[in-house]
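The form predicted on its own is given below as one chain in structure tokens.
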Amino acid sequence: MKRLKRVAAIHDISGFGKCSLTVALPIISAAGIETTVLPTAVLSTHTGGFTGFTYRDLTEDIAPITEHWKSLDIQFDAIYTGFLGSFEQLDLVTRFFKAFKTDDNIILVDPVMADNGELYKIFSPEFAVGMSKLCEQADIIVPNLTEAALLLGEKYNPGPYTEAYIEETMKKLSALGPQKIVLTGVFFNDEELGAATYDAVTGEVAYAFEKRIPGYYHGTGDVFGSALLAAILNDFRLNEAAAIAVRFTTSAIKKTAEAGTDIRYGVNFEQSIPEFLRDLKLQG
């Protein structure tokens, strides 16, 4: 039997919501990785469509759960980041990298913090200089389109896109520090929706489609990012494990929609997981 791999998976955690930590866990999981979580944060709902939601910030705990995990001399596979709430989280989180890092490992950021044009409410343009160097620090990072933006300093380009376009922002964002890039929430047209990736080692660029479903879906994002790593850990390269990540999540909005599920609820990612499997090759 292969030797169990192992994810350190650094997310808020929503009770209510699927998103985050309660989406990286169980999807990796599955997938056959141990999945080891570092909550940044403890809220009772995501703050995606939710008025009065409790929200407990867990800062002070990253640096202690560090030094315990490195006395324990722990070693991770993967590093897997995503929604970070300040500039003293970025600065833990690089110095979890440091801790960890290792040769054989990997470093994925997902750089969670602007969609559709807009940089979230809570953050101010300085901290996309500041997320910006904790991906220099990646072997792996997954932005939208809005974040791509913002960690190269240009305009916001709302699309649809052409390849050039598209190969020349991955290429710039390699440009950065990490060797292999996936972008999000790509469109050529009104009726495909899917992600690219580019490879700087070896220069291939891919691209990944499925039918454009309409609506906006909460959690997206992470099912995706927590999709791609699980497939990468399992050894499809970064553009077969792309294509898994855009089959998965769309799979999981459309079953979402046809449940006529309340969209702040999340996606029902649950239901699309026999055929994410299928798609790994872990399940007849």
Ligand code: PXL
Second form
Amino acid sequence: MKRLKRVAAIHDISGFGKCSLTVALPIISAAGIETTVLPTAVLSTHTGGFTGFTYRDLTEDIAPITEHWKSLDIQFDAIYTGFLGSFEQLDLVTRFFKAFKTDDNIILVDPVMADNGELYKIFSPEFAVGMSKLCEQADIIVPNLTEAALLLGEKYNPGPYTEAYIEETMKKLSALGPQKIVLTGVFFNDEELGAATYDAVTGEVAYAFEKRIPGYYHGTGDVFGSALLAAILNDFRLNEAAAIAVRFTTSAIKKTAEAGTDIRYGVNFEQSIPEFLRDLKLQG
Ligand code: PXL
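Give me the form predicted in complex with the named molecule now, not the form predicted on its own.
Every chain and every other molecule in the complex is listed next, the one we just looked at coming first.
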């Protein structure tokens, strides 16, 4: 039997608050993909809205972990990066890409650094320049519209957007290097919210929307990115994978809104996994 497809997920692990590795690991594994984790830091909670969180930096471990995996000749079908805490970590991840990139695997970079027009408070504006260099090496990037503006050195546009703006933004992002762009937080009106996709090789542009649920819920970018990658590795086309990821994320937000949980605590993606697996045709 062939081995399972395998992802290297390079993110922090925030103990409480459902984001980064505590989201990527269960979602990608549930979709039948082996998930190898490279934790870049251990925090008590994520940094969005909590104060007093602990932050154990694991930068020193990244190169030895990379070398050990290389010595074992481990192959990855995808390398998935998210929250990275420093310029040094961006460099170390670049080295990881050089060690494990092949003609057949994909690098998906989620340039986690900002949302709603604002950089997360631990990042400086220069960090966006470093992140755009990391994006140059990716096959697929998954920025939200704030991150897209930062990567392009442009002013943030709060929306509503036009198709012309979204398509121009995606084309400029792919000119940085990645063949495929998935832009999140796209909306043309107040009723619907979703994602847009662009493939620079085929020129195909597509949109996936669901009904907007009011409120800003933490960790949704990581839920979306993990579901998108899981769908791509289950052989869905980019636009189909984005539609599945939008549906899954929206379903998780809906359940969280119904439960009335604190928006900092993350979304109830766990209860949406059965419908996600049905969408992936992994379960009847
Ligand atoms: O969900 C993105 C994310 C991941 N990891 C940490 C974060 C954030 C966003 O704030 O703080 C530590």
